Amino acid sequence: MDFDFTEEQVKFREKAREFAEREFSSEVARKFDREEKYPEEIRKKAYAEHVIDYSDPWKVLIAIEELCRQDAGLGISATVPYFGEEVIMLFGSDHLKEKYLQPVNEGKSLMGLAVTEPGGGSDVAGLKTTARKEGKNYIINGAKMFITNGSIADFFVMLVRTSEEEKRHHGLSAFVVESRFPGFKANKLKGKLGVRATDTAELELNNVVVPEENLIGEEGKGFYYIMTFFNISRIFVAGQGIGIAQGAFDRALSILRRKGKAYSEKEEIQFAVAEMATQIQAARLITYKAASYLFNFKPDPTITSMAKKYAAETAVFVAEKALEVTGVDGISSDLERFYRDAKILEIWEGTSEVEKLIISRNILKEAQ
């Protein structure tokens, strides 16, 4: 399998490593990490200068990778302003299509996901959140937690229950709910362990009215279109994590650099810097392959999964890694910060158990 670049491609990548060297500098990341303060500045620059092609989903996949090896708070943030989008590209109406993706696909709207519920987030079809009908509308009541976008969207895709069926997945439905309806109310969350410049809220659902028209293809159909979402996002969050992985092991061998050769040539440190670097390649070479096949229309989520939890712990061993190796001039440095932001990727989208469970029981299948 070939994964050589087009020469598009190759400059859309150093466009957007421009962009995040020049933009997220050290102070810059520094600041949005201490304040939790979403950079609405930084991302409106994203999209002036074309940072974020969403005509070419291997360019938002390079896009993810080189601004998280910048800075995964601050690159991380820049690309969330469509999340969700694909639930309403592929199943939505013409009607939702326009009202709701264009504003966002010119960069006026900012858009979230809302499945995660204050009881779970694994176990999806256990969600609390209901929506009854009532004449031409739907009343929504609940609560959902840890919302990428929670305080700051202006509306989201949100998953809900519609019926009690024996099959507790086949009860759901998804809808687009805006944040200015009444009832809605977002609590903006702090004090994350990382990636503290993206916006994380708890929504409270309070007998919100939402037409039927933002009903999101068909009611009961909900887990599955989510489910199908899971199957792209995951792709895009192992590129996170090969970004993180390739951001922590950059300023390790820098900080290796400042301690002299003698220090870098002790076998300990070679072992580990051979590690670091197998593993990222390693998470780089299956989430490219992962990539190939969703980006062709053939999506396999075994090899999907394994590229998300791959990725994933790629990028918390070596950030941890990369600290072991440097020391105190390490914790010292934005290493530190990397360490932090690594984490989350092990937990959102699927924690790395729900991937071992995917990855498992479609291999067992298979063999049946």
Given for the second form:
Amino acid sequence: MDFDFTEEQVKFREKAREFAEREFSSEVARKFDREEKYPEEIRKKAYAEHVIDYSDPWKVLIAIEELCRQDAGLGISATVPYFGEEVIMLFGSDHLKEKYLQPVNEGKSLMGLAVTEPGGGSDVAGLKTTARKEGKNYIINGAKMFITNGSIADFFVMLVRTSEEEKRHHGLSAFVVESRFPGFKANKLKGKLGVRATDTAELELNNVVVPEENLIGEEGKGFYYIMTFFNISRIFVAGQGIGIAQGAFDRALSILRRKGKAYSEKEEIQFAVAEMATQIQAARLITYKAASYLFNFKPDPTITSMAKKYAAETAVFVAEKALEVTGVDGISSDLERFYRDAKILEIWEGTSEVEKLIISRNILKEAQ
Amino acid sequence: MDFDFTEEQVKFREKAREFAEREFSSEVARKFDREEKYPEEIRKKAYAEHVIDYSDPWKVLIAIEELCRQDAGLGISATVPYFGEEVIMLFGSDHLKEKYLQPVNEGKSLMGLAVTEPGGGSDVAGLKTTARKEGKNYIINGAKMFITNGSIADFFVMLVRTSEEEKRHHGLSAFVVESRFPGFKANKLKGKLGVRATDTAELELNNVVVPEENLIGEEGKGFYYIMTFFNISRIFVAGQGIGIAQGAFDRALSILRRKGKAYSEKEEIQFAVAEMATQIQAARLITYKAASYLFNFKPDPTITSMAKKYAAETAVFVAEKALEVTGVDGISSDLERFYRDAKILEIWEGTSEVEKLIISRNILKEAQ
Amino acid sequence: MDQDSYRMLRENVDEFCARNVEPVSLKMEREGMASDLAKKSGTQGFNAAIAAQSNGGSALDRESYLTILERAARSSPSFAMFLLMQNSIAGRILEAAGKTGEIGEIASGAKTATVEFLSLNESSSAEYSINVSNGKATGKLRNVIFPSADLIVFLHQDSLYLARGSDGTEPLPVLGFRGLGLGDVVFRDRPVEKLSENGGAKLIMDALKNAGREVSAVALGITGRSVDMAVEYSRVRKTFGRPLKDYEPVAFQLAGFKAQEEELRSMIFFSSVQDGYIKPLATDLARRATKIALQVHGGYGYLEDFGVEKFYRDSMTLSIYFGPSRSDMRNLSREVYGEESGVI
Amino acid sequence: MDQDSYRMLRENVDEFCARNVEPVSLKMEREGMASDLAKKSGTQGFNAAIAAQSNGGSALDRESYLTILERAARSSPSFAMFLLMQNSIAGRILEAAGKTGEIGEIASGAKTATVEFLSLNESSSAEYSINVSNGKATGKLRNVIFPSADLIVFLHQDSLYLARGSDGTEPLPVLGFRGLGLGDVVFRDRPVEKLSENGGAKLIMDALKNAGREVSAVALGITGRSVDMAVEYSRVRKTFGRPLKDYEPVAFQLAGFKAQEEELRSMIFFSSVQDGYIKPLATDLARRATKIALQVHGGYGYLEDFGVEKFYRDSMTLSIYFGPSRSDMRNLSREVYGEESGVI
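Structure of the form predicted in complex with its partner chain, given the form predicted on its own:
All chains and molecules follow, beginning with the one already shown.
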């Protein structure tokens, strides 16, 4: 067993941390949080400085951690322009890879993933947006909800229903849908509790014509593609969780240090510090284990779901405890933003409830 | 990073599991629990079958896990005859190693560690048993409490006060004290909540004459030796925790399987299964990380304390949840014993409270 | 009754327990409840506290009965469970069945009673193999609390039967309430009396449902005593030169539990909140409080002699025997939603 | 007052909130509380609910005032916090200082008031740089809740002062009670009036201590409304073809929180348990309940529009602003132990 990063990875982590500390100052983070604005310049800079290096998934995970550690809104914004890429990479045609992925990998365009629908959520197989074949095109109608990068992405990997006859999840297919296609409309959702620098929108699809070559893989296999993708992306969401937790912990320690020993040596405070540190350590290890399996092409969906669930809970737990131990000083500092940001992790990319069902079903299946 | 055991270790785990399943039947475990009897025959058998292999610390850890998974009382009894050995190994003279450790390693004699005193507990530096130098001997007076193997061990590594003048923990020294020395008396403690197959005693020391060559290392360094030892032994206690947790989980799953889908597919049950599995996974990883660092001679006391604390909590949490999900079936089965056994882990070898203080102090020190 | 009378009752129970229960509490855990305690308790009117006076009962009001259970649980949860079984379960069922003679026997402590009810818990999958014909029972009852009781009420094909004694008991591992034990009960051509034709399960379920506040009172006593013991221990036990109570986590946690004990008490005794709301909170509190109480005692807490570990075992057992089982939670959900919910 | 009167009062508050608070609740979160709401609330007698009638107050009894706070918090915790600040903190202090004129202004809503009190919290290390001489103040107050209030009571060298308005405010990141905001307050040669010579800190601490049940009532309202919203949402929102409420964990958790809400209510309104016991339990419950309520709403819960996330923010903020701070817990420990404890 080996629990350490390579020297190269350690160096990369320092670089990502340095970038985040330099670019994500408290003032900048507060500004984007207040204004609910997507930080396009920061995204470009992170790309230009190779803080985002898609050639090595470990580096992606590390960058997510270190950037979210400084600020989740900015960190997620800078690392999410590729969101959904693996679906095309694994299942798309060469044409789609060349046309759509290349500009994304060059930092020139942004993409998104559009699965969830209004009133939908966890029940992916129950989605209602339809794609009807007409000649060499598909006509898409419906709506998507809570779509990250919704109002800024150039295109989306979108899951829609192509058949009403098949069993629920066999009737779904994935397409690349460009935002400039006529009939596509995005309404940015304002007023989120946290991660307010990230872009989130509701999409309306009104007779959007999509050429048949934009079908990803085979018709009817979209559900499977997306579930495969989630088993990848959940690891990166776990990375967000570790980052937020670590960032809240850093800030709590720094406030405690400032307050001095008489305050920080109280047992209640010390116990809380130990609880936070232990849970972060545990979340980190599960996440790295899931990542190690995935990045070595032997993914374990049970451990991946554990990582997502546990890291999300850890982010929420640590942000809460950090406020508790720092009190008035904490709540009037950046920590309050960490508290708001953390909560989304228990909701997106599979709520904690869904993760638990996945874990449990896999285990009860194995046990039989 | 690498999260997998070697093939040899996997095979050894199977062997240990096979031994435990064969020897620790429900009937045997219940009998020793009821009668509060140390299972001397089982200990010998485990030694003879090489389930206890002290040449490889990973194998010791694995054996502890697999044996406690089947039954904590028997599992700990079989793996604890060497308790305290590292103190002599690391700090003792060749004479002590030869005279005392060799028979232990050959399965011929049993040892124990005697640190805690009546009314003592976590405050090791405050202990009151004294050793007074007289010629070429030390004369020991005092009492020890909650001593594992207390009424069966042939000798003990005992921490006592050799100087009243030094700062509290600088006045402590470690000795090898044989149970056959005149003035030594052990009173077996009956009526423990759990791990009732293990032997626990109160020791009385009334003018016990110990030859000066039985001093381990240097006078006044005993506190340091014992703390170093705890940073090793805590990893094995964490292994007990993982074992108990996994064993309770196994039993819960088996009861759930017997009850059938209508019962086990309820969401409340599924959520509990997921919580248990995730926490066991996390406890395992922290423990293995701490072990990996220690076994590679770069111990990290913070992670070791995290492992002890987290694994102990996991054992208690899983035993409790296991009873919750299995209800009447569970409470009238072996699970009730796991529930009783688990609780000791939060108490011995450093209570969870002490572990938290260690973790927190190390972190707050680092952070400065 | 006025407040002074309740106070006097409480003092009476405490005095009875100090004299007759505390001294044998550990022995009871190890060897089971001695029959003379039932008789002593009978002389106080505790065994048929809520039964009609005409049946030999004490016809106490709810608050009095709850007080007895709480105070009894502080000395010995096993003894409290004995009273709960005599009064809330067996007593109510036998009284409803018109068995006034048996109520009289229970009241005096001449006879002890139990009702097999764990088979009705949805978490139980133990299968019965009882056969009743010509007024005689043969077979085995599984998971009987207090299997050594003189009067055994059990269910067979939805009818209730009463057996006087058994033809042997087979003890099961028993986590809590060891004074009563847990075991399988064997009948061999045992004469039994039919108490009710059909609807037997409902009679038992109703008795259990009505016992919600009473179970909560037992949980309250367990909570209160275990926390009090921890508070006292933390005054005298020193570590690093200071009493445990000086450490924030010890003092704050125990103080927090005292607060919750008060909250639960006000809910059990003084509010009109329904039983269904109270029981899950009560058993949950008892479990959390006893765990901390044991932990505060350190290694000593792990020893039976110190008398705190039994609360840890009993609180868990109480929550399994009496809920919050999932059916309780479903009932509670139905109340909250005004319709079926929590069914998947 | 009799039970009918309390019911009528509750209905009145609910009607007032439905008309005047609910519709502006979201706007209040985003832009702060509008001054006309203070005036409308004044016409109902809410702003000086417990002040003497001779001072323009409503002189309501405790249960009535607690009812107002609870019901107000259900619509807008910010509004409830406004009332708490006017009545329990500023009102009590100004009344004690004999500032009857100001009480009258507060009563009508013509003026709003705040008291800087977070500096007394042991978790605050913000340093003040206020200088008062010749009846004029210069410098900066840190961490003032509701910094835009017309009347600002603050502490300087253990004396209490009253300033009418300020020379600027500097907003701080504010997690909860956004209707009131949080910020630093700047004075530049601002005329101030001395309210008390010395003992000022004690006056504020006493007001805070006396507000324990009132803070708990706000927590109760937050708990109740957020759980009710989740219950309603779980009826209509479907997943996998079934309403959320059909799933055990959803129904059981929410039902469990309704039970705890009832428990807390019975403690706040109907028990004689001391405030020190109640507040930690109340704020803790609010935090746990609002987290689940948000989670049940899924992604929608994360949007301000749905009105549930504010409860999540406000409950946390309430527990920081008003405890259970460690000094509360120490007070509670002192009560339980009858001596100092929890000091290390």
